[in-house]
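Single chain ahead, written as structure tokens, the form predicted alone.
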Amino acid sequence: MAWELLLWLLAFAAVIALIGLSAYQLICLSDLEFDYINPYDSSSRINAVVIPEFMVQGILCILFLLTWHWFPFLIMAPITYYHIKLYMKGKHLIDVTEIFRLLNGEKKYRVVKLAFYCSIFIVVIYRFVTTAVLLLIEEDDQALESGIF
């Protein structure tokens, strides 16, 4: 049971990182839209965090699969597949010359992804708290049965 708590703690940290990376990408695109940053800097900043985001999300999905947590795995599997498909086609990076033409679509994509990661965050928080409470109750029951108190 302690390993499951460790899993949910790791998932909590990973989902926080995914939310932060998505929010960072969205902020970069908003700064570009309001002309606070040039297209080269914006695309290079976003492209620098795309691969780590894909890796964290993929590892988290695989971790849920390997630990037999089907509900979070099935929620994350479609976006993992989409990320793999984008990566294989080479469309995961933002092109500097096309960024203004694709700006609205990229912002919508990032907002949907941020909402998705927030919904995953709610599931992870719930499971993390539930596992922690069950672990504490289980430890209290063992202490009472051993006759210490």
Contents of the next structure:
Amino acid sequence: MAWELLLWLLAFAAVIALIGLSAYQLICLSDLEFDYINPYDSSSRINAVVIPEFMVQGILCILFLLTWHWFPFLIMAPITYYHIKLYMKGKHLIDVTEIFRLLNGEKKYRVVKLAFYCSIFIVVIYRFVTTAVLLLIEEDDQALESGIF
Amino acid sequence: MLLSMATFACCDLTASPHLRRCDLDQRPELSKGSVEFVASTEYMVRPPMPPLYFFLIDVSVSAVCSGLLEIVAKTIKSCLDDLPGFPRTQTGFITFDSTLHFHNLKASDSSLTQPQMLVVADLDDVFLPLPDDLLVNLSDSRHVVDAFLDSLPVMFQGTSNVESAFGPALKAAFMVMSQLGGKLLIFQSTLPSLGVGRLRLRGDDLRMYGTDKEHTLRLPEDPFYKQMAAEFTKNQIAVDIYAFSEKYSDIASLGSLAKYTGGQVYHYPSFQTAVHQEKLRYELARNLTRETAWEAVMRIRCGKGVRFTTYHGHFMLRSTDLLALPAVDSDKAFAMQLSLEETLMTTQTVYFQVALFYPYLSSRSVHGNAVSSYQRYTSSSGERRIRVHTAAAPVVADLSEMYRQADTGAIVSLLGRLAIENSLSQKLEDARQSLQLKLVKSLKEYRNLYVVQHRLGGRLIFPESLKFLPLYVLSLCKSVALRGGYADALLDERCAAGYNMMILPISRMLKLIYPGLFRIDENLLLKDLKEGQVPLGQLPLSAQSLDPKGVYVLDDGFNFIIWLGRMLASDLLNNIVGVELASFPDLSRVVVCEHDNEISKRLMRVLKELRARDPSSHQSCRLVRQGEQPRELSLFLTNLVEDQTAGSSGYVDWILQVFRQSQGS
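Now show me the form predicted together with its partner chain, since the one above was the form predicted alone.
What follows is the entire complex, opening with the chain shown before.
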């Protein structure tokens, strides 16, 4: 059971990281739209975090698959598939010269991803708390068993 | 006058009902359409930099053998006096083939009168051998630069190097120029083959046409080029590409450097000294000496209720309404689309304002000794100016009124740019279809305004202002950038034509897609000579205008094609060509120049008059004889847009198609 708890703890940390990275990219794009930063800085900041985000998301998805938690896996799977498609086409990084043409599309894509990550977050929180509570109850049971008798 | 809010804001108004400001007549910025302000220091990020012209020259075997190097060196040398920004102008040269050659031109106190060349063979990790000495002040090191340009053709005369390390050379040029910005002129004669950014011979693949992957042929192959273009614009460097190769040299990739830095692509396919040298000389000289605005940014504003959505041209978008133009001049044009924000416009007029921020440097050449120290101080400081154009357009509630005032030239220019941008993401076929669709839709709308009231069933209804629009759209579909498929235009020529059309002003673009056809044999045979004799009348572009007994000139602004009819008198023919035609059947080698007879002199005069109509480019001249296949077809007949050619319709069929499509509702 302890492994379960560890898994959910790890998942919790990963989803927080994913939400953070995704929100950071969204903020960079909206700063660009409102003229707070120039396109070179914006695109270099976003491009710096795209690959780490892909890796964390991929690891999380594989983790869910390996430990056979099918529901979180099903939520993460479309994102993984989309990431792989983008990487194959070479479109995962932001191009400075095209950024203004594609601004709305990129923002929409990141908002959808953020929605997915938030739903995963809810699932992870729920499972984390239930696992922790169950673990504590079992320990209590074990304490009862090995206590007097 | 300096911008100052305090003096600007308050003023009395005249008595009602006019309520105008009393000082309206004294303030040109309130009443004139184009005004220039001197900007105060708050508008400057950094003080204006000295203008820098940097030359990156390919010296592989194809460049040397075609005689290109000599012409380039001579032209640059002749323009050195007229480069703007005297006495602060700086310059530098890098040549490259399979290695990079840096040239130290600095005339230091140790009296270095001969240029020094340093060769760097390490292409993976490019470094500058002399970080500080590669850029020199032109007036200080003038004699060294002259010596270098004289020796340049001789230096590489016997070379047999076919490789071209374009990417490393580009990075080296960037390292040299990144502090100051300026103009980078690249002369490339072959496909980049070594180092970073090397391009495969992806060439023109017949199998790709008609598939979804077709548009990738027209896109840059390596992301290196777009990244370098972004870096160049960030450091205020504008890139002009001169491409000379007769084989495939991937202009789609090279041109993207010019596209995102506000530069220009010049293409001389299969460069031959005889045919192209005048053209190269003229255009290079114009490029170096025309009035240029460095480190410019352009901002566009409009009144309430409209918003500018997209921009078309060669520039980098720095913000949603800010265009970064590292070096801009009067030969470039930009197009933008606006959209209505509100459905009901309550104002009577809508205002548009374009502002260009640029440092002002005069292009007068001040020769050496007479410059006093005071003069030197004033002319070496640049001031920053803002040129503002303001235009007002009336708002009409009636759609038919808007059609009546439509400007065909502007519409065609915008449609052309949109079509070229479409061709970068779709098949050529689809790009042409969308052009036709736009035409049909606009005619359909107009028809719906009138057909009910007048009950005109079977006729094509269009406004007087748009009477040439179908013809121009047909010409766009048949232009080099958009025509046909694999066999109709070489990929390099297609891409170069595409880049060209993105920057052309309206009149030049209309001339390019619908060239002027003139009959000149009467002019040549006139006995009594007067200046401005028989005015040249423009003929419709169809084979019916061609008389086998005549001599015709086709002028599209970039090339002259002289067409000689089959039944032309042979002495006229020999006089024009200059030699006995029977002994010299290959007209592609004939150079049209002034021969020693009256007819030839008159011909030159006619060509000169045609060239003088547009000083921004110099047309190269070619001869073609009726019946001389396949040259006649590729050079001349494909330009006759009103005729039917293989795969595309003639003018009459086109109008019928448009009519039928606009009928169906």
